[in-house]
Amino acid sequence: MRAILVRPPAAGVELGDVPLPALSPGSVRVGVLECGVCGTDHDIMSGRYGKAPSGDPYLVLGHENLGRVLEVASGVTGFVRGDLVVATVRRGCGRCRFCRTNRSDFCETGLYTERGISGAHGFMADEYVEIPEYLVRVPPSLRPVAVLLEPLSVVEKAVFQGQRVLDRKEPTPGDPKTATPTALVAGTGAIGMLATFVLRVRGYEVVAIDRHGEETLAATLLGLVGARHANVAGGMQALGDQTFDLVIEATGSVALDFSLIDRLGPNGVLVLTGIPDAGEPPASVAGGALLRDLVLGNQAIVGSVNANRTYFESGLRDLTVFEERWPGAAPRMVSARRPFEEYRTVLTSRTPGTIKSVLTVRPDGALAPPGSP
């Protein structure tokens, strides 16, 4: 079958032929419909990280996915041929308490694998085989946006974890809360935009920042969902002196991360989701002032990575809510769908203003016979 391959730690990407995965007992064969492309794919392709499965000279790229069930092994229940599915990404170590309960996003050993990223082949291929516990069934009504579910799951976890830390000060004795909670989202790529949508659903007033003007698709969508867009190309002073209860970071910029701490209000929480380049030169920080403010302000900084099945399921619920509240807004996050054969252009170029680029692996028409591309 066709697959998009990388050979970490070497840079580069290629379209090759690889063996069709075998349908093992207790598993499901899935035909891939679409794969989203994200910064992680670009970084792996550039040789910054990534790891091939043991014994293989290559890694099949891709972790954002949508597919349709082609074949179900004997004895498997809960899935039938034709079901739309999204696969989760991380596979647990099998040793720690979290991985043994399918919560590998909190793995304690670091011995997990991640499909399309580290130690396990991904989804930029004609087909894959998976066991049911890692597959999430998608209702047909969400077909236009289902490829966004994997990045949305990352957002669902980040917002949930941030809210849990904020809730450490509740319940509040005396008068009920009178102020609407506020959130700052740093970055208007897919993670930042999805975070904005989720936070608006949760009742937050949201400001989303980037380095672009009002002419972008992101700025338009922010307006549709009632969020404010701010261009900080000239500096964070574009926000005035406003501070926020919750800050969601989705850029991986070290310099920006430190400046976001200054935007935390009393008891505020900063959740980091972007992954900086480990080789970036050291940053100069006024550490004493930073730590003093964190302590005196009851503030917290939280890192959040990956997502377990529960966050994929909450993402499905939110995708439905998005469409109810803002019809047609979420599908517009997919800036472009390109044929599988155009993988090189999609993976090696980043068009300014693009929110999410998607590779179409196979037409979403009649089901092909099992084992057929």
Second form
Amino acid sequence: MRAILVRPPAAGVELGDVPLPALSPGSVRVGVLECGVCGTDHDIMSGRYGKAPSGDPYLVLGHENLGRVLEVASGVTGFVRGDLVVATVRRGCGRCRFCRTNRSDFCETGLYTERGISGAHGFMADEYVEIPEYLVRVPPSLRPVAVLLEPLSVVEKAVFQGQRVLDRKEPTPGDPKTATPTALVAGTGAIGMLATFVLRVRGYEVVAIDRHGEETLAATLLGLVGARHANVAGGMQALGDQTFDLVIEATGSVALDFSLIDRLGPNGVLVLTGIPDAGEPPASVAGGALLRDLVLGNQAIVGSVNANRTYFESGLRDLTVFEERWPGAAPRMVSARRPFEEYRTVLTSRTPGTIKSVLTVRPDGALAPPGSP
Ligand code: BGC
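Can I have the other form now, the form predicted together with ligand BGC, not the form predicted alone?
After this comes the whole thing, all chains and molecules, with the earlier chain placed first.
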């Protein structure tokens, strides 16, 4: 079958011909429809991240996925040919208490693998085989946006973690309702945009920052969902002296991360989701003032990575709510869908203003059984 291959830690990407994975008892064969491209893929292709499965000279790239069930092995219940499915990314170490309960996003040993990223082949291929535990069935009505489910799962977890920490300042029962919570979202790529949508659904007033003017699709969509856009190309002073209850970071920029700490209000929480380059030169920070303010302000900085299937499931609910509240807005985040043959252009060029580029591995008609949506 066709597959997009990388050979970490070497830079580069190529189209290859690899064996079809065998269907083992208890597993499901999935035909891939679409794969999203994200910053992690760029990091892998540039040789800064990622690992091939042990013993293999290459890694099949791709972790943001959507496919259709092609074949179900004996012993599998709950899936039939034609079902739309999204696979989760991380596969647990099998040893720690989190991995043994399908919560490998909190793995304690670090011995997990991630499909398409580290130690396990991904989804930019004609087909893959997986066990039901890692497959999330998607309602047909969500077909246009389902390729966003994996990045949305990461956002669902990040927002939930932030909210959990905010909740530590429990109000006394009977207290009057507090003011509308405020959030700052740093970055208007797919993660930042999905975070804005989720936070608006949760009732936050949201400001989203990037380094662009009002001409981008992101700025238009922010307006549509009632969030404010601020261009910080000229510096964070564009935000005035505003501080926020929750700050969600989605850029991976070390310098920006530190500047976001200043934007925390009293008891505020900063959740970091972008993965900085470990090779960045050391940053100089006024550590004393920074840590003192954190303590005196009851503030917290939380890292959040990956997502277990509960966040994929809450993501499905939110995709439905997005469509109810802002019909047609979330699908616009998929700003480019390109055929598989154009993989090199899609994977290596970053078009300014694009929120999510998607590689169409196979058109739906090639996989959908007669009568399916
Ligand atoms: C993926 C996560 C993964 C993380 C770290 C992200 O791009 O969406 O599933 O855990 O990279 O490898």
